[in-house]
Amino acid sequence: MSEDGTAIAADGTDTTFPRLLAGHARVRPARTAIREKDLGIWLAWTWSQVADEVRAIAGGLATLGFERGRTVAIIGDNRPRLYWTMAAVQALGGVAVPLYQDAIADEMLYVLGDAEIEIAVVEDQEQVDKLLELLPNYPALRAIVFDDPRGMRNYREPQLLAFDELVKRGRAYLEAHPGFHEAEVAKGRPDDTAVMLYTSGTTGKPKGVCQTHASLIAAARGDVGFDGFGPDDEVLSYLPMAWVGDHLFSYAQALVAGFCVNCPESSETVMTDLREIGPTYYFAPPRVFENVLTQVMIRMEDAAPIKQRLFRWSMAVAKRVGAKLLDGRASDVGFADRVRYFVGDLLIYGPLRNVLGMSRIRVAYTGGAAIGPDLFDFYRSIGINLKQLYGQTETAVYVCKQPSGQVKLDTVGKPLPGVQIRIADSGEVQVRSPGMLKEYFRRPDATAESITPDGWFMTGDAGFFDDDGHLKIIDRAKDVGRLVDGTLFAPQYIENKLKFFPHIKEAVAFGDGRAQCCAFVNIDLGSVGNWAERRGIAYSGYADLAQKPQVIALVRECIEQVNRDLAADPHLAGSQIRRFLVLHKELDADDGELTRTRKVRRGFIADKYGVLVEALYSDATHREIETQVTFEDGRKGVLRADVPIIDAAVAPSVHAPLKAA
């Protein structure tokens, strides 16, 4: 679109995201493409600036002999330049490959390694340094280009170089080479690769998803077009680089629609800066959006009964009315009840929205997990418009969403434009999309196993259209499992029900094969270190707080209500569950217990906390455990624990449990 609204022709000019760039440059020089805030202060990048400076870019990485379909790392938190670097490699014809910035030197060495990176271009010294430990396995990385100069003075690596000078360098070469960017853009076609995602690694080494141009801008103009998005709108960009979403959201649509992009100071401030932008355009993991309702919720514990009571009072006509009117069912909510509901607005709904930086929000999305029905129904009963999408980084997240008043809970939406989707007899989702993958990176073998002769992708998840069309994913496929008696066990569906209590951060559930359904709890230390203080229970840490009693009686009313709500499910009573522990660390990425986009590695878990898993099946009452740990500067140690062993209640089932044929 142009300065005026009007839309950019599609004439095969704006066939590549370097020639989208450039059509923006050209229609909307002056308006406002991306901005970043450094020691407090918002700065901000034109669309005409940010082509110049990939412009520099692109012919600094010349100078480094960058060459067509060559790759580059990128490395770092959300910043302007990074993305630049994207847009510059991509210009000269290369594959940019972010990596996750909290991923250990190990970790990077693998993907390094598999996608033949030899220029790495950095956000700052700690990701610096992890490059330069790794050196000596992988002398192939000839070119460091640093960011943040930061901490940088002393370093004298002749593969490091600074972010300026790599663009003082570029700056002189497109003078001694008029005509060279213009040249490169042009040899660029829709069907190239334009960036490498690596997948999480679940079950295996994660995979390099390779999505072209082509895929990418398709997938993005799907979803401009689903929602409206244009030049006006703004997002915050503060999830992992590296991860799909944000390079569909914070990339590929800011391209295609024109809208800014926004970059927060630091991981830490990110709820501060979404306050001072106000996005209208937000997405965030299920966890984001629980973490904020239970800050929401402690602040109202020290507040003043007065306000405590109104609150209240105004939460529970929003609960009642107040997703009826965000979906225009104004005639469904009587004339009394509307009333109330404007002055809930007035005094709580309004400015809880202005406090969390959702005062702006025309469209807010949640997805990678199942989200809470109490958290999804807070959010769309005071005005946010809060919906789930589905989709995976082989589809470039382009599959399913909910349309704006034809929400549910359950389910993940229907099917985007442009999008088929079958279920096999297996139960599994399978997929056609305009977004999907080009291969995964030299491996014909995966390329094969993923995509059918007939060409759809297989999503690994199981699940069924209900009768309004919606899709309703239920596990992944492969982890649909019996117990030895016939019943139907979903392990992802019970964990994620879990979840949804603000005190239960992560849990694993285990119940294939066996007599019955049992589960590891991580407690919530924020969640629950608050509910202890309150009730004057002293405690140490993480390790010392999840064996006191009065907290695992916590976690077993959460199991129990959990229970409950199976019972009522014909397919899932049987798999109640029977035991359970709390265990005695959190689980983490950098012990290999999760992904780094947080998702559980049931199986490594299970290998690794063998002794505990056995002990939940036995008749044993606690079991010790010796448990190598990660702390965050890197160095190992050994955490011992006793941990007990606890039964949970079974509630009737109301149903007769279906069982195998």
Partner chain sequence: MLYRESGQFKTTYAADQQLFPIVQDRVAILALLAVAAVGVPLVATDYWFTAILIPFLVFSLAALGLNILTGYAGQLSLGTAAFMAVGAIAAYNFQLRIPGIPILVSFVLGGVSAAMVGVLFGLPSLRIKGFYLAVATLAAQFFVPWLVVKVGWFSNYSASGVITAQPVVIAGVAFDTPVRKYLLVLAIVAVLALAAKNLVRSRIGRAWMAVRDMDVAASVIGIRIMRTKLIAFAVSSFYCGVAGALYAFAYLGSVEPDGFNLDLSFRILFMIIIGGVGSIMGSFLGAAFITLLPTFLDVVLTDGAIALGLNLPSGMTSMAQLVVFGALIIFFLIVEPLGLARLWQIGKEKLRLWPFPH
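Everything numeric here is computed off the predicted structure, so don't read it as measured data. Positions refer to the first chain, counted from 1. Compared with the form predicted in complex with the partner chain:
The residue from Arg476, Ala22, Asp227, His584 that marks the hinge of the rigid-body rotation between the two forms is Arg476, the others lying more than 12 positions from any hinge.
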The other form holds:
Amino acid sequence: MSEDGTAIAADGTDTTFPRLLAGHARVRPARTAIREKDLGIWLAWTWSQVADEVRAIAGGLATLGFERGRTVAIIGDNRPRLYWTMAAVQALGGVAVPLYQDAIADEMLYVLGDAEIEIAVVEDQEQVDKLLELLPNYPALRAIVFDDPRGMRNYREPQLLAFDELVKRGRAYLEAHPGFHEAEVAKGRPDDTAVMLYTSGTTGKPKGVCQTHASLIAAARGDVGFDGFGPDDEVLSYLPMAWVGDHLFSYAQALVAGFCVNCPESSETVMTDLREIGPTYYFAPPRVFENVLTQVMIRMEDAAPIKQRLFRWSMAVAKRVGAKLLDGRASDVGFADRVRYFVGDLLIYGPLRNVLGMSRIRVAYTGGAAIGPDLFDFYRSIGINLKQLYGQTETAVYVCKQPSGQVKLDTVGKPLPGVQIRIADSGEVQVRSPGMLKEYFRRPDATAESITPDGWFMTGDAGFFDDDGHLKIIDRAKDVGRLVDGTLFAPQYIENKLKFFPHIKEAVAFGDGRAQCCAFVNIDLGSVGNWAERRGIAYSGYADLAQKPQVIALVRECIEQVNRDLAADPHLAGSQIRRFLVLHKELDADDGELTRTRKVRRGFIADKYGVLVEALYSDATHREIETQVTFEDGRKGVLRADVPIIDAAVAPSVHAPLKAA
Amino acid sequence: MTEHAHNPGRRIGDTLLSVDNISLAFGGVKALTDISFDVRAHEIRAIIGPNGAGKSSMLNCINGVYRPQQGSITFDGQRFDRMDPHRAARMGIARTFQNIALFKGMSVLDNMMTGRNLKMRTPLLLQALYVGPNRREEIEHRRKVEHIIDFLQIESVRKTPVGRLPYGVQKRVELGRALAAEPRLLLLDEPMAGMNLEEKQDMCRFILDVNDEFGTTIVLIEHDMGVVMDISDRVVVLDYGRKIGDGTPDEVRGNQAVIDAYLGVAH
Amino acid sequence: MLYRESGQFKTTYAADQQLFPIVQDRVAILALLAVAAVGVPLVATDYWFTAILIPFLVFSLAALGLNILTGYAGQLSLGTAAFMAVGAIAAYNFQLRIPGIPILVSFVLGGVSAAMVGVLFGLPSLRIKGFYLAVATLAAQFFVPWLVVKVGWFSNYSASGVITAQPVVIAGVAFDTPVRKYLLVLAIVAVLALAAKNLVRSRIGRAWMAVRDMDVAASVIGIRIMRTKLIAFAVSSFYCGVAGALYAFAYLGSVEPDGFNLDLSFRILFMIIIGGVGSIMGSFLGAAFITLLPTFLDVVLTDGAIALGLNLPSGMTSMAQLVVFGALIIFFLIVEPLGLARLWQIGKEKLRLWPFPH
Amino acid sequence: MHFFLEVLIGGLLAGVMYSLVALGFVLIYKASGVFNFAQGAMVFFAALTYVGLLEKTGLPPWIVFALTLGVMVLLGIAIERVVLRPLVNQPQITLFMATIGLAFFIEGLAQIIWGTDVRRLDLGLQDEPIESVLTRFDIMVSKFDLVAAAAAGVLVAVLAVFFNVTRIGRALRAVADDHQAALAVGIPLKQIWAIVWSVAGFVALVAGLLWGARNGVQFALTFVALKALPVLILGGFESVLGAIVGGLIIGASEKLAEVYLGPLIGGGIEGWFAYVLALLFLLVRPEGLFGERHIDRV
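Can you give me the structure for the form predicted in complex with the partner chain, which would complement the form predicted alone we have just seen?
Next comes the full complex, this chain leading.
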């Protein structure tokens, strides 16, 4: 971090975002604060320009009669003016409420009502239309400010106001009220709520997570210090503004570190814009990294054979030594391998990072879901410092991060400075973090459910610390069970491990309250089908393929690999998979076996295939079953099969078994 | 498309274009016979009719690609017995073609910049120098064109050669090229031909938005009756080169001659 | 692969529309120019200058001229050599008849004269297209050399119209050695190539391509087809004219009008077909190819014959040249109608997308 | 007046020879839309092959003629296969440029095979005045020219019959009208092209023999094709009749100009006169005398 960054960060603990902004405008007025690709080029605003715009917007909001403590909804893609509106709202002591731009009307209506929104600042006609549609049901919405005037010429609703007009009025207001802005900013207190982020709980209505200036700034400051971000860094803001991740990366951390935020031109151009900007700091959920990797693999399949061979050779070298070199363990790598890696970097990794727009990345993060080993290895081996982090909206994503050089696939890293973590008896991870929420907005019940009386936030995740002090998250706490001998049983952890094999599409693990762990497996028809074709194994369909001895052997290898992984972990060694079967049909959301978001419904499956579960826990080597199925056209039918039940080898644990305390 | 698109705020003005007694023949084959109609400023005027009714020929007469043997065209108060394409363009008439007529060796951006040809002034020698006035002019027009790119939402393809684009996007680019000329009258020859439903909806919205945002008067030929009835203010119906109907969509729908023509009754 | 474009973003249209928007390209072209201007003179022999480099540059310029007309504006011409002849003879006469006129001004006026003749023979393009026009340009090809031979005034009444170029002196410096002539030609060609590149990315260039690609649509946009074509003839002929002047003054020294024959026109046409129609770069690639090919064939055939112990009849090389040229033209038209420039471009795209396939 | 007539008749007879070459162009253009710049090279190739075979084999002329014809047919088929077929549906201008390449190829090939020497070709005809005409009208008409013109005339007539009466001829005309439609009704386009190129080879052979006998078999024969181009512009690319009339006009006017105009401006005008004439004509009537006018449909 540069001295400038330190100067701002060390501004004292009692700061707010508007004060941080004023600080940047003072310290580095001419430096670029934000860019937006618009009309084909990257328009840039300096810190002093941003501060000026924010002042004008705040003035405009004042003309709308906006009062301290009130909320403003912000809806749209990542646009500079929407970020500025957040700062303006906060300057006036208000609370910014970013909403998901693709939310359907009902959800939006709920949040508007819950947050008592009176003013909404939105991107364009699409959002205006959505809000106008809600107007009859939500008459309290008295002002809708729209950024893009396109298509808005003939709208006559009195609530509507063009952004330019807002700014114009704001400037006039500021002229009439000199010192207004500064006075308002001065009134702000660090423990004011800065922003409310709605979490879409899996059950029940969304809850507004109130985060204060102090907590967000503390979290952001911790992050910035952890990885050493400064004004020279660049990020691309392309994730929804309503998501805590984007709020932290594109707003809180940017204001703390003073780095530059880049807004892409449109959602279709994100990849091109990423390449043009070449950010130094990048965050994406695992699925984005996964999509990119898939694209890479698909495109490489079209490459000439020579290039493919070169690619495979390079990737093999990278897999062997890339991560070690990245972690600064060059001494572990022989000279020959270092030369090979250098050649690979020249020919493949470097260009690949470049075409992906990742060549300048110093630090990349992912989190929020389990990440597959191949995926993780791929990015790290080609020299992208991809790390995992752990956190929630409620903790401002400030709990654990993997320190550079200490990256392990299946942990989420070490507790960040100022974070305290304890593992409850239930196995639940509980946190005390500087980034902790103030409360759920007007939901004392929910607040009480999530924060223990002694002030720990209950994450709902089960996990434990490994020998190196890294936190390992294994499952949702409510899903974690115990085998009869008391061994920890984390079904989702096991299932994820299985699902990371390309041949396995779905897996369902059983074991809670039973003597041992067993599993159902769905093979991936595409992947295994290919595999079978290459070996000349003929099959007529899924059910047939699933029963082929070669396929079962293939699945067994996967299971035994997972068992070896589990054996390496003292907490989980006892929950190795003893017996398994390959299901004769694909689990299907239409049959109620999966949720619409493709999560397995373990209980439902256990009931439906009770006979098979029972067979797993008997000595049977196969079991006949009839199953109701729904065909694609909606017809129902009955599927009969004789499913083999297979024993899997168990790996010896490298640790003495740990029993529950 | 919301109801706002057809907000009463639209201001239909006086006659902008009037076609009087146009007759056109190709070597003895009559393509148009004594056609007259008018187009008012800011309105969307549709020309419909069965295949071979002379619709495209009509557009070609309006902007001077064809020279009619009889009749006259009055645009913006000036009467012409024969229009020529250059004068038409200069007076603010732009058009698109039934079969996409893009410059396929050029990028989207260059195609649209070509649309601004008439607005550019730098002499040849300065173009060879590029720096100075020419660069300023190129940049000024690039900015204008970028607004249209933004308007038509084709940012992601601006530097792609048009030949590589899918059909629907090419149609959009062609509209963009016409818009780049900032026309007062826009002639669209089957802008939605060969499109899927979603593309059609997009195109409809663009046409309405153009009409709405820029006040551009639009004459369009379209086969999709639903579209025509939805977006046009008035409709001319041609059949075998003769005008058989003219009026609002509702009037035309009720017109017996039109019904006969569409049902294929012998005439 | 060599292109590392990530992080090269443009904040102004000026930056986005510059000649070489990619840093690596800018570096490469500057390096190339530096090598051509400084490196080559240090190592090349006189033979290289007179037999290869100077003709290569002169032909590049002529090909550039033809490419403007044929590649960009879509008007096929078989009269390139005639326009070169006009340029050479006009430059010679300006030097001869206006005492003290700077030689560069003569070159420019030679180009201007060629442009005027070009427009004259381009007039039929207003009414005819395609190979009708090509045949019409043949008229220029036959008429101009005849006129020069018949009207002795043009060649200052020398025998059979041969003109002997005056010495080239600019600001007191005599460009009389091969290396100096090379540098002079290099400078002129570089400047004119830059100007051509600027033209084709400006309004007139777009108008040319519009007329080439879809003339009805172009006219509907308001492009004056006739004027656009005539400007193409004028600019093209200007380039050919200057090339002709350099051909006489820097390459051969003395030329006879019959040297500017149909064969030369065809050779330049081949340069753009093989190099790439509608590409500035292609003009250079094609010129290099066609200039080097005879030398290459000569070496291969002669050495090959010696190696095989064959006794080749005289003239075999030139016959083989015809066959190879003809076959190459057909090959390129079938396999890669956009020529070497397209291959170059594909190669560049591949490098930009590497390791992904194109 | 006698002199004028003499020049005129000489010009007209020479014009028939132009027509003969132009005919080759028209045939190919009608059938495949290709402006075959290589026609001149084919004339040269045919003549050279005939003379070459005659020298090498010593066989009777009619057998050599048949052999040469065979070679020309093979050449025609090869051109269709190697050049035309891959370029189908390309712009005409591309095809035109391809035939320029073809011309180079054939010229080079002919000389590699048969050498570069100028050869004499004796058809047993003397280029001398016909005495009866000379005595009765006092006009010099070359015997050779007359026979050559007659041969050309017969050939034109035969071809006209061939294309108007035979099935191939009808197919050819269908192809000329509309390639796609012809394909649709099952006309084998590729065969038609091969036949037409073969016939063009035959015409080239006849032209090559006549021109070769008159001027010697040498590289300059290829320039005969360049003479034919103005004929085509004048007559129209698609008209057999146009080729004939155009040839006559060009032949006559060129001779007249050479004789009457030439001395005034220094002579040697035959190199370009036909072109300038054609060019002026183009400005008046771009589609040629008998060409068809096309309307651009948009």
